[in-house]
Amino acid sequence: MARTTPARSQFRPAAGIDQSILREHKGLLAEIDRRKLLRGTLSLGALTMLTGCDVADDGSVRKALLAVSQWNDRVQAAIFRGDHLAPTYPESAVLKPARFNAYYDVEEIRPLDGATWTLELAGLIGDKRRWTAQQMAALPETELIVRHICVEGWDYVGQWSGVRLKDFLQRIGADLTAKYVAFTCADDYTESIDMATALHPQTILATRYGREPITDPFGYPLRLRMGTKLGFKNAKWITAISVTNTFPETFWSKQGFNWFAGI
């Protein structure tokens, strides 16, 4: 997700409350509001009734907001269906080139050398041999023409190709009953998804965009692409994949943002 100021939240403070507390947590407030699970407006008085927090205490407010955000995650996970497909689009709707998004500016991109890049495998995986970019690109491909939806409020239709993550996990002998699949990226970004999303037919390890090899700044040589998740979940410049039953914190979940992030 690109560096940005979070959208204005609908959260309205009660009279007399120090608004600096809310400004401190504006990212959490914007994310809670964006998920549309709390509709309309929410006052600090209502937050107090819902969570029992002391609205004059910064730590208490953050704890309450994190609880609401985690509740959002649980609701999204409960209603997720592995056979429900995201809308697809005609090739004529595809944006070329794709739109860049990251937690830093495009000028800070550090391209990877595809000739020396390898994918490391760890955790509950039977065959942990490393994969090269050439080996990944040679795997059977699935094409997705789906909408990329950013938490910042913009979107575009993209055309991604690559191996289904489910097929790749089966190929390397991963434990498909495990809870999570985690990704480490060359830019120090970390991301993770639940196994149900990993096995979804619209979850791929993409090596191509517009039927051409992915270029920078879009995640060469390997990135995650999902039709069922918000843009920031789609990790780029992947260097390692791990299968685990221990919840893997991510770059954004450590800052209190929704982890499930379904659309």
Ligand SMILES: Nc1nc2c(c(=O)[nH]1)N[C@H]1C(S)=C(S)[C@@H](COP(=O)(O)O)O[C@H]1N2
Contents of the next structure:
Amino acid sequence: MARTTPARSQFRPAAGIDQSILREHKGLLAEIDRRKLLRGTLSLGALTMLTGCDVADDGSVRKALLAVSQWNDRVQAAIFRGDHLAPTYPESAVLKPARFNAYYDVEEIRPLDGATWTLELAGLIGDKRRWTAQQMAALPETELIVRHICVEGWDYVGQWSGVRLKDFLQRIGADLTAKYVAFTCADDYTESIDMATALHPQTILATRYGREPITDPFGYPLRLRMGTKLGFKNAKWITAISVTNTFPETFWSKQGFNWFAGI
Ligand SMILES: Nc1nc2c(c(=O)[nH]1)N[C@H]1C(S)=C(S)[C@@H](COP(=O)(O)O)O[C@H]1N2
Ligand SMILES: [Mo]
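Shown: the form predicted alone; wanted: the form predicted together with the ligand:
Below is the entire complex, every chain and molecule, led by the chain shown above.
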């Protein structure tokens, strides 16, 4: 499976998984599959992403698979729930400041100018007028204190607030029967989610963290935050939102990685 290699080492997928190595670890793979990691959508691409390391030699493959297996237990406990509501936490559990991640290092972020930034709306939306950062931050807020889980194997509880995506989509006259909502970011990142997740009560367009405006590394002025999706789905530095029935490929899906990544 050939794929492009993102710059940051933690995200570097193996150029390909040696089939004989996988055969040797059939038991572990079966175990991961039995637990229906990411709703059974685990692909080899997702595995390379989940392991986050170069699975070139036997030792690292075994370590990586064990890490995935254990991580899966943690994820199941943390977010895989029948009622589809992610657990919430007390304010005392919130990590401040939040923990940064992107597919590049924090020194390389390019802060956005909140005074000139506007949100572009596209696709199946009735009112496509642009929104300013001030307007977005003035919308009625919902607060989420949920666990952010990154597939690199770390997590933290964060406190994000902003308008519910469902309320925003209604306000702009979006077609709520459409299949997908797609996000374009100021870096070359893109993400997209299913409409059910877009309408989920724990899905917000966050403008604040710990009740203060979100700072540059964490997606100022607007980022997506969902209780029911893994870290990488939570697009930062959003510049455009589009509603569509055509599957919107994403930064990661284009490289063969798992798209749903949640409950
Ligand atoms: N635009 C953009 N959004 C992004 C990323 C990115 O590189 N660019 N990285 C994702 C990943 S992998 C994670 S874990 C979270 C990290 O969010 P945080 O820095 O707020 O903890 O952002 C996600 N959203
Ligand atoms: Mo992540």
